[in-house]
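The data below hold one chain only, encoded as structure tokens and taken in the form predicted on its own.
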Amino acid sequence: MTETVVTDAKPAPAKKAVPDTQTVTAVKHWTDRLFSFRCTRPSSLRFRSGEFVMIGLMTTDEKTGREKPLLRAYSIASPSWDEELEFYSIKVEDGPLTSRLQHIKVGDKIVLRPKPVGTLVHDALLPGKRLWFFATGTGFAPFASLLREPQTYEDYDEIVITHTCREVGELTYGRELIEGLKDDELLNEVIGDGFWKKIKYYPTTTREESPKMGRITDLMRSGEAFRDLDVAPLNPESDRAMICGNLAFNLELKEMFEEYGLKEGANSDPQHYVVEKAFLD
């Protein structure tokens, strides 16, 4: 005889799926303030190298107790052809998002809104001969994407990358990426043997001693940067530029560019230079 047990218990409700989640595939900590990570890429995501998306983590609303995404704008550091997405981030101890994001591990889920936007794209610049990238800190991220984009080398005769950080270790991500470009099979088809003739890398530090000390804006005003690089000062006939740094840096460079005769562009109005306004270091 089989005993039948009657219960009023109801099955637990299924956990609600979180939309737009991607899986972390790799994490690397570069310093105690900087890290990068890679994640899966939505099959529907199409973007131009240099654009950014909103990414983040789920958090609990203190007032309602409900789960909601906490999102911030992050430049995509991987090129448009990459099968995964890469991001480069600062760690802020009391930052609402980065205080948690810095602890992610392989297999964790992040929220990613697949709607890329941004001004640091080739379409926002008029044709030119030399392309400058000006970055501070993690503002190097969109240039990590553009430096691995074949179009960058097809459109310009020369690429100049300036990267200003406080300490030497904060330059490591960019330096290793640039050094690795010469072994990139896809780029070798475009650049060929003249890699270091095509690319000029100019890293500087402002606090820790390094081979080149100083803010890039000061080094440009004194003419030292142009002498070191063996190039003429910027001019609207040949030079194009992209800026991604803290607000003060962006404003100072914009003022300098106007003195050089360069005009700011946008997706709808290509000009001599563009600035990523969404970035805050």
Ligand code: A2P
Second form
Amino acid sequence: MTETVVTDAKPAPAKKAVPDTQTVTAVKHWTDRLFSFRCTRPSSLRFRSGEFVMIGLMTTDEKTGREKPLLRAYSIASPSWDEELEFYSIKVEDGPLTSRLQHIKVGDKIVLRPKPVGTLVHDALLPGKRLWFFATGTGFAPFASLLREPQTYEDYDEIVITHTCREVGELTYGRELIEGLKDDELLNEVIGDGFWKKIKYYPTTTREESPKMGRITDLMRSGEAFRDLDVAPLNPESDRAMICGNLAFNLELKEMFEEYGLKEGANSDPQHYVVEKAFLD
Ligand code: A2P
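Starting from the form predicted on its own above, please write out the structure of the form predicted in complex with this ligand.
Up next: the whole complex, starting with the chain shown before.
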């Protein structure tokens, strides 16, 4: 039996929570609006490719003068097996976090809460033949993770990646990553020679001249995208899809998918497609 001792002594002040800090190991600026960076990975962090975590920087509360973390949800762009973590971010001049985050350098500390969540995961989809990734802007990030994940090629015969950006330079991160897959040692070893032949890449721009112009939604509605890709429109029998872009894009695609007869899935209820909003500061 335990004894409770009551005293009138004041309780000891709660210990200040130590933020989960990680160290930046690489930074690359892709355009004046986009950058990516890598950082150390907490040994306790296990995640599924496609999930997101809260990351950010310490900031001073204007009212209290206290230090506190300013955090936002960021998809992990690196695959689950990678020793480090990678993130892909927009730079917003007056964005509370990205106005500062864009200036990080190798050796700087960031805050990272090691609690991964998200629906853009293989577990939230029923088995299928063709997997579609639909992204706008930095919405490519979770697909950068999934494209480096062996399971993606084990589970599907074909992977179609669509990426719509305003300008050509905004496609570079994704394009280089996809081109680099051919030389990915782990994928070549685990999946075998030629896995990358399963990939069809369909980049489009809306505000700068490029070989394929237009919003992917319009290109699908007119049938042009399916003709270019030489695939049939999505159907619930064979096609599975993951969407990650701005809100209007996500909603428009959701509506189109429901018309095709696809149902939205979740971790607890795998179905034909899943959606997540790309982070915007
Ligand atoms: P647009 O230039 O026609 O607006 P943003 O940088 O604003 O998030 O947009 C990223 C890309 O997503 C842009 O190319 C933009 O096209 C496109 N986009 C925005 N809304 C939609 C939508 N509802 N459907 C398809 N593409 C969209």
